[in-house]
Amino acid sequence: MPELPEVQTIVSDLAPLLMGARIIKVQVWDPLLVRFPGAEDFNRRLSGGIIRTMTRRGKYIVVGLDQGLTWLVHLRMTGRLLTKLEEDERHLRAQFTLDNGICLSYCDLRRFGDMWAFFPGEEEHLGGFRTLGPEPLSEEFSQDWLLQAFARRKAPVKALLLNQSIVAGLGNIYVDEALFVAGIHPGRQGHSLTEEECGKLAAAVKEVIQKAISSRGTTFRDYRSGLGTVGEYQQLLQVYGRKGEECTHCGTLLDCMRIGGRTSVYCPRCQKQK
């Protein structure tokens, strides 16, 4: 699933190309794509709209149009927004034609992606978008925030960091990497983290996210930027996807465990279970 760095890269690539353009044609072929409003209203609302802003919130792409309309996109597992299609593309679900000559295509192998088109006052239809926690790179996301969020929580810290109401935008890749940088075992119960450990973890999350954005995200298979390019952070991964390989710090073989249905890779020596 594209996480914060991948979505940020997509937004950074597309925003300069789309801002100020008018949407002159909307084609949606996948009935599962539109969450709100109905398909006909979605097409009608977007058609003729001028793109004024394009930002990111958590893993969501937030497109602001004129007349107060917001176009919200969540790519989920395999969604891609592209300005140019590959010749063998077989998973085209929607297209948005702009008056500047750009045709923005939405492709999705597994068809889990979602889109909304809403006006102020219709936020009740937005599901998890309404309850997102602070952005990892914001001042609000801090040692004190984590200490408060983890208090009395017995869930594993890995699961808590994946909770989008605690911190927005993190997924399996960057949580594993941040826990390794902070030296914290992914199975530790949230309430067991000390004030100092919460400080290390908040700093580690910020460090990993900043480096991943600079590397334009991580590509294993599906992820492409808005311009169709791949990410480079996979070359810097220290634990994610490396079970059985040597730790880059101490040489111990990396191990893994299942937490909340997710595989978590860690170093038994650098991330001891306390």
Contents of the next structure:
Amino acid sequence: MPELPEVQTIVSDLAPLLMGARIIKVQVWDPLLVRFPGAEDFNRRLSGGIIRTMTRRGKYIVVGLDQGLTWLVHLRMTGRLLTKLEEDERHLRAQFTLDNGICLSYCDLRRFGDMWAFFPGEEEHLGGFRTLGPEPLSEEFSQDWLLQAFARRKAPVKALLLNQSIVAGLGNIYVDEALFVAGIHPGRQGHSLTEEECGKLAAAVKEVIQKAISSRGTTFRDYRSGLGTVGEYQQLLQVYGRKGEECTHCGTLLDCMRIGGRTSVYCPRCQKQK
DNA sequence: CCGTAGACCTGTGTGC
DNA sequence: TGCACACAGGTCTACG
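Alternative state: the form predicted together with the DNA, after the form predicted on its own:
Now the complete complex, all chains and molecules, led by this one.
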């Protein structure tokens, strides 16, 4: 569910509330949730720990505790970290009770979400976290970066932008929005993009992500911030979820195609296949 | 290594 | 109303 802007909003909301708090109780009810170490060790490692830092990397939430312990959280499609529960919450999977009166609840309809508690040297257990590409708002993510990442790649540019080792944090919404802003068809093969197009695309990704963070993310269905609020970027979406509606630039009806198993909405006139 | 389909899970919306 | 099927802000894995 959440992409970079949504995860950033959650972290920005929760960090001031959790900083310096001690975890006094860990309860995990869903056996699918903890990826590393085992359920018992996970509880033991986090229990009694004091939260020192809370940051974001790609779509991961990174919580730093003492002795080099890191608590890593990925919300996947429908995960939520909340300080207040809805009255009829049916998908509570775990709770973390803090010594400052806050109880952090983890809810997840589809149960795809993952958590890890690891020390330095245990990185081999972290899956995709180890191979994340640059942050889209970093200097490293640029025209030149895309040019080399797309070289000799035959996959559609849409699939390459969803690849977290090329750029970290983009998902289906913001890739479609960025490709529209850059005027590039989602089905174009990576290697076919010119230097100029890579420059436009890098700039479009930065613009879309920056605006989405300012808008506290997009709530299309499930997403809620750490405080339970919805985002506002859905009002600014130009293509995602708008198949069959008019393009905001030229009025042509937006079309859609399936790429890498994901729906891609685009304007057939503003984003030519060439 | 690269690229794509299927799997993981639960729920909602749509069409017959 | 009931049922089947497609689809959902994400990755992994298996296979050609």
